[in-house]
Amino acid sequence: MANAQTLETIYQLIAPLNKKGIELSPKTTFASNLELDSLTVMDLVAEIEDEFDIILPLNILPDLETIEHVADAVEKIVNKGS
């Protein structure tokens, strides 16, 4: 499971997109809970990549359904690069 700092950073990036004002948690889904369309998700991915100075491979994006999935993927890539 991703660490709290990674999750908090991702929460901050998602906050402006959280139009329904739902409480964010690791289990929050982008499609069902946040109701983000694919273009918004791609913008969010770009922000996450800029924030963590990484590239999220396109082939893993369909598997990243929750905030926890994204945080875990970010940490895996960050740790691989260090």
Second form
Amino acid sequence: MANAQTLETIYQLIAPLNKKGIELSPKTTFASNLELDSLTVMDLVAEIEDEFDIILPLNILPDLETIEHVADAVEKIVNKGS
Amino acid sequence: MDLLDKFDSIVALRTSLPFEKADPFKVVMDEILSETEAVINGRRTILAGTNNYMGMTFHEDALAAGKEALEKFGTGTTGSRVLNGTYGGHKLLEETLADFYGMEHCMVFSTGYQANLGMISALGGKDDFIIIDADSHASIYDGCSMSNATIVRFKHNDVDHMERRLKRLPADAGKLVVVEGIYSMLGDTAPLKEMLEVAKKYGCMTLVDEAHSMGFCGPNGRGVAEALGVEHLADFIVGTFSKSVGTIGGFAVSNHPKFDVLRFVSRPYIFTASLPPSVVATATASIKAIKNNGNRRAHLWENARRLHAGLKKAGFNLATAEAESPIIAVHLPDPMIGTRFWEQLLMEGVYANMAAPPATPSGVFLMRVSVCAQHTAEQIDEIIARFIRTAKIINMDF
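Output block for the form predicted in complex with the partner chain, input the form predicted alone:
Let's see the whole complex now, leading with the same chain.
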């Protein structure tokens, strides 16, 4: 389970894209809850990468359906890098 | 459970488009009158969306060579390049291309799609990284999927964005940067010099796809890398015969001393039949003709600039500020207008491409024109006039 700090940072990056004002939680999904199209997701991925100074490979993106999935993946990559 | 149910949303989207008189996915060319004209549904139509940039489809040398090879070698090879499918003609074509590019090695594939698939899937091993532009052609994405590498994507034509990602990759890992000279939908050119220099700075190998730039970019028509003087920074150049060369097939050229091993490991090269002898002979003759055809190159660029200027003057919203390539794309506001525009333009006797997501970047809708070196100035003016008439008929604000 990702820590609160990581989740908070991701919430902040999503906020400008959250056009419908959906309340964000770890279980929020990008496709069905936030209704982000693939292009917006691509931009968001780029921002997350730059914020955490990591790479989120294209290969793992299909498995990242919720905010929690992304936060966990980010932490895993950050920890592996250090 | 019906496995086709998952496509219901696509069917719904297709049926929601108001096509009445024609369907862009069901166009039939009944007669091909020349490189630039066809008969579609009984109507004489200017072809302005066929990627036939250099107009080689009826070149007399290519026609003669194709006919002779058909008579002498038959209709097909019925085999893989690594079994019975390598004829003298295949070797001659590879030599012709290597000579055209001034490179040591060449591999010919059965389609341009397979050239990318075959190169990228073979080069990207389990511990390697492939770094691609977000707007890459489907063949590049599919090559990545088929590889075992980790795929890293950067924003379209954004050198800084690419560099930030390269910086994060392990210094000693195998890395392949894949970029295209010209991107097929918007017709925009890559900043290849900067991109290839940055790629080399981070120890990457590089593959440049010149599918939409071969024939007319650079003094010899080798592509954007030649035009910008950076061919020495490209480890592999990939291209196709289905655009400027006017037939079908694909290739990769390289100076890498170990290049030929790819013939034994590239599955899209091995597990398919080789090109028919007539196609191979056609491609060889066409490439030789392209090399010496500065006049066609010059006329093609004149046509592209004339069309761009004319459409811009008429008030259309164009995808590039200048004519960066023979691809001139007009932005349309939404799929409904896109649909009606495309249909009316065809009724006016101009065939262009309606381009929509996911084929287009950033979810845009385009009326995409590809200019041919054999279009006359009068035909270009006619295309412009018919664009304007179409916009008026469908009441498009622009």
